Amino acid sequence: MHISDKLIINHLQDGIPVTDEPFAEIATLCGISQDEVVARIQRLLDEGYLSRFGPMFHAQELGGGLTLAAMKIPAEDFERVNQQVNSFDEVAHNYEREHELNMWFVLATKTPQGIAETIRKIEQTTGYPVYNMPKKEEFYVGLRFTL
């Protein structure tokens, strides 16, 4: 990866400035033009190194619901249930993990009540219980994943 791409990733993780020219500082740091910074970010997005560029809203603050949920699915049934779970628009990401509870997904809904409704629908569709584990407390770690 080009050094400019690394600098962009390391510096803009949690701080895109809200100024008239937000890319001026990183452009100077990289020794390239602002247009080139923009082009590099676009390419990082297009190639999938970045999944998003810009502000992320807080679900609860905006009136939405967000939770982490887990299910215990026998291996022979995993494929079917996985397809059913992923067919819900409210399922944001879904990982298979090594544990008895082997399916872990994030639910994001337009309203807080949407979480319980969606969980009920997933349980009805799949025939398996869903364990709901909404966050009680977030311990902020900052974003400083450096390449």
Partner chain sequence: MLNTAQQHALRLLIQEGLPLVSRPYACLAEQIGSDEDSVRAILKDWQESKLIKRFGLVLNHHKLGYVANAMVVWDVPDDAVESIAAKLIGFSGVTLCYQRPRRLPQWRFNLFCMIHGKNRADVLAYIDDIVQQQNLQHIEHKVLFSTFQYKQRGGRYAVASAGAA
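Since the structure is predicted, the reported quantities are computational estimates derived from the model, not experimental observations. In this text, the rigid core denotes the largest set of C-alpha atoms whose superposition between the two forms falls within 1.5 Å. Residue numbers count along the first chain shown, from 1. Compared with the form predicted alone:
- After superposing the rigid core, the C-alpha of Val81 moves by less than 2 Å between the two forms.
- Taking 2 Å as the criterion, Met103 does not count as shifted between the two forms: its C-alpha moves by less than this amount when the rigid core is aligned.
- With the core held fixed, the Cα of Ile16 is displaced between the two forms by 2 Å or more.
Swap state to the form predicted alone from the form predicted together with its partner chain:
Here you get just the chain by itself.
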């Protein structure tokens, strides 16, 4: 990873400026061109250094639904189910854990009722039950990794 990549990631963790040209501001902070910022972000995504790049919304504050979900998937079927689960637009942050419930993901839907509907569709598609674990209370941790 190039030093400019690390600078870009460090600045993006603080949020993207809400301006007409946000990448130009990031470029100025990093000492590179706007086109290079955009190209480097795309390369970081393509090479798997970044898993996603886009806005994060508070779905519940916008009238939507949000929940943490988990599934128990046999190792020999994990990749198939992983691809199926990830095909749903409502799924984010899907990852494997070393636990009986070994697949965990976040669901964000346009309405609170969309959670149950999406869970039902995932269960129909995969053939496995989804364990719904809605939050009871939210805590802001402010996690940041300086590279």
